[in-house]
Structure formats: structure tokens, C-alpha cells
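In the form predicted on its own, a lone chain appears below as C-alpha cells.
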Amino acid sequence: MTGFQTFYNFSSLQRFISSNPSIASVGIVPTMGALHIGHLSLIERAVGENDLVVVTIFVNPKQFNNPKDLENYPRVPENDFSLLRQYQSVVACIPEENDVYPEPDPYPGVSLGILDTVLEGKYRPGHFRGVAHVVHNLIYFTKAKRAYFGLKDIQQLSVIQLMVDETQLPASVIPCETVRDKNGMALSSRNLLLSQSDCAAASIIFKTLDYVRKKIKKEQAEAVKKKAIDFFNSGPLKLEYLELVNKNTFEPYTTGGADGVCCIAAYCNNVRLIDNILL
């Protein structure tokens, strides 16, 4: 390879790499732009157990149920180029939405159960069978053998691994840790919506999971859920969702069991911005 490259179709990317012997692993992290130092830690973690990294950016338009959402969701392009210059194993694919969900499109589609009903399943209907969608096709079409994914996510990551174990890819799920700035906030694309002050005040979201983090071992969840709702509310953002669950099955938690999550979803003047801790 010599300097950074960009591919705008899954076929140019195939050609790329079947005329580059020495590449016998790629992984894949997939993202929808607006590149941070969270996306950049997926990256170099891929490059170290990879010959190629392949960061797809899409914004994919089957996982926005708000119209609006997708309209304003940030797209920086040259930004998100300068920031992948820097990896000399990493390739950027910019597919386009017909190459995405070609016809035939390859994807035969799964039951999600309970992870489309609760949580973002509950307040984003038709979201998680987006993600779904796209990822097993991204995967697909540049036939990954890794596929990285941030923790901050947690229900979306249960999803993904349901999909490629159902759909049967020949493809590893990896769950990369939650990068956080100094005031605990997780880092997000939709950050870049927020002003500074608005980012102060999303610090409580981080604040609240602790506090849920510091109670879980000496109260019962529901005391602590209902307690944690009111130091939420303490604070400016509104709240949207507050739930302790099992990471795995999503099934209500229950102090003193194991692989408890607490997940946040909540509104910074009209941002929508989820974190996640485990328990």
C-alpha cells in the first residue's frame, strides 16, 4: 500500500484488495462519519490485529425513524479524511446507497426478539432492524473477517452478534471499551451538535450511571432506578429512558445478579445522546 486511499463502491474495494497478495485480514469498523477519538481507538485496535482496516462511512437512512435526525445527523467529510491519513493499513469506503442495497440484496433478514422491543427497540421502531441490515451487508461486501464495535452501544452490539450468528457470517463481533472525555462524557458523533455549554450540562447522564453504579450492590434495582430518575432530573436534559437491565438477554435486572447494565437515553436540546455502565 502506499498512501491513504478512498473507495466510493464495494467492487473497486475487492479489486484493491485481491491485487494486494499480502492482505490476508481485514476488518471492518463501520461508522456513519464524523470521525473521534472513540472511532480512532475502534481503528487502532483493528489495525493491530489486521493486514487491512476498511472504515466504511455511511449514513444509513434504514436506522433513522426520525426524518429530521437523518437531515441533521453531521457529516464532515474532509475532516473524517484527515483524521485516516494517519494509518498506513487503513482504507476508507464511501459506498453509496444502491451499492449498500443492491438487488439481489444478500441480506435474508432476522427476528430480533426482545432487543426490538425494549429500550431503543422500544423508542426507535425500525432502528435496530436498520443496523442489522446494514452491517450484514457491509460486512458482506468487504468480506471482513473482524468487525468493531463501542460498547456505548451496548444494545446495538447484542444485535450485531445476533445477526452474524443467525445469518451465519464467517465474521468475529469485537466490543471495544467506551472512550470518555474528562468529565466522564461518552464521546459521540452527535457531540458536534452540542455547544460547550450543552456539554456541560450532558455531564449528568455519566454522573447518574455512577451514582446507579456506586447503589446496585447495597439497594434493590428498583429503589435505585427510581432514586437515579430523580438525580437525572436534578438537571437540565430530559430525560427519555432509564432502565437497569441484563446486558445478554435485556430482561430486567436484579440486584446482585450478574451482567447488569444501566442504560440512559435522554434529550440535550433536541440532541439525542445514549450511554451505557455496567454494573
Second form
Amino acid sequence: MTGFQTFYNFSSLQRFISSNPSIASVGIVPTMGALHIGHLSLIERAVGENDLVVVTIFVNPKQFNNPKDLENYPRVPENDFSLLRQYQSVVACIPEENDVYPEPDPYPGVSLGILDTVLEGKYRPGHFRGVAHVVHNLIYFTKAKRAYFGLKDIQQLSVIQLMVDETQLPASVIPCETVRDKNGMALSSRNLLLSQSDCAAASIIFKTLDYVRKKIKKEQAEAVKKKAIDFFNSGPLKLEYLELVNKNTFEPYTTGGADGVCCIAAYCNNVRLIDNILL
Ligand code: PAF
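Structure of the form predicted together with pantoate (PAF) (previous: the form predicted on its own):
Let's see the whole complex now, leading with the same chain.
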């Protein structure tokens, strides 16, 4: 391979792959750009497991239920490229919308069940249908055998696993640990939209998750949830939801067992942040 390259459609990417016999396995790290250390940790894992890693950068309009959110989503391609240049076996793919969603479209559609109606599914109607659709097509057109996603978006991971199972895409979905800053705040492209004081205020999210994780073995889930909400509301962020659910089924979690996850969505000024912790 000859240094870092950027492809603007899937056919030029496929030509590049076919002309390099040393590429036997392709991994994909789907992103919407504004890359940060969290993305780099996915990329590094993928580099260790594949001959070529395709980092897709595509701000997917189908997954934004709020046009303002789509408009404000950070777009910093030059910065993204300079972060990717450090890797030997990584290329960027920045497809156009009509390349991701061609006619006819290969995505057969999948029913997402409860995932579409709780937590993110409830508060961002249509969001996961858009995520399932775009991830299907990105994996399909890159022909990736492994796809890497962060556990910060734990419900998204379940949606993608369901979509891959239902559509029988020949790819493995690889979950990767959430990367946090020194205050515990999960790294996210949206953090670029926060000031330093916003970031300090947003640390209440991790503090609350940590509180739940510590209390859950000693007290009833309902009581822990109530106290955690009170604690969260003592800070400056606007809570959208704090829920304890089973990490596999996304049904309410009541048992105190090791299969729970606490998920939070909140607004810091106008920036919507999500995070979770396994219980
Ligand atoms: O997590 C994201 O950045 C997006 O939802 C994804 C997986 C790249 C699909 O657009």
C-alpha cells in the first residue's frame, strides 16, 4: 500500500482493494467524522485484526430526526484526515449520499422491535431505522468482514447486531470499550460543541452513572433510580431520561444482577449527550 488515501465512492475503493492482493481482510470503522481518541481506539483495534481498515465518514441524514441537529453536527474533514494519516493500513471513504443510498437499494429493511421504542428509540423516532440502514449499506458496499462500534452507544450496538443477524450480512460486529476523559466524560464528536465550563458541568453524567453502579448491589433498582435522578437534577444539565434496563433485552432492569445497564440522555445547553454504565 502507498500511504494514506481517501476514496469518494465505493467503486474506487473496491478497485483499490482488488488491485492489492495483500488485502485479504477488510475491517470498517463507520463514523460521522469529527474523529477523536474514542474513534482512534476503534481504529487501532481494527488495524490489529484486518489487513485494511476503511474509516467511513458520512453524516447520515436518515438518522437525524432533528434538522437543527443535522445542521450543527461538527464537520472537520481536514482534521480527520490528519488524524488518520498516522496509520499505515487505514484509508478514508467519504461517499456521497447517492452512493450510500443507490437505487435499487440493497437494504431489505429490518424490524427493530423494542429497540425502536425505548430510550433512544423513544426520544429520537426513526433514528435507529436510519442507523440500521446506513450501517447495512456501508458494510455491504465496503465488503468488510468486521465492523467496530463503541459501547457508549450501547443501544445502537444492539440495533446493528440485530440488523446484521436479520439480513445475514457476512460480518462480525465488534463492541469496543468507551473511552473517557480524566473526569469520566465519554468522548464524543458532540463534545466539540461544548465549552470548557460545559464539559465541567457535563461530568455530572458520569458521576451519576458511577453512583448507580456503586449503589445497585445494595439497594432496590427503583430506589437507586429515584435517588440518581435527584442527584442528577441537582446539577445544571437537563435530563431527558435515566433508565435502568437489561443490557440484552432492553426491558426494565429490576433484579440487581450483572445484566443491567444504566443509560442517560441529557442536554448541556443545546447539545444532547448520552452515556451508559454496565451494572
Ligand atoms: O455512531 C455513529 O457515529 C453513527 O451512528 C454511525 C454508526 C457512524 C452510523 O451513521
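Rigid core (definition): largest C-alpha set, two forms, superposition within 1.5 Å. Nothing here was measured: the structure is a model prediction, and the numbers come from that model. Residue numbers count along the first chain shown, from 1.
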Exercise for the section: Once the core is aligned, please say if the CA of Thr255 is shifted by at least 2 angstroms between the two forms. Expected result: yes
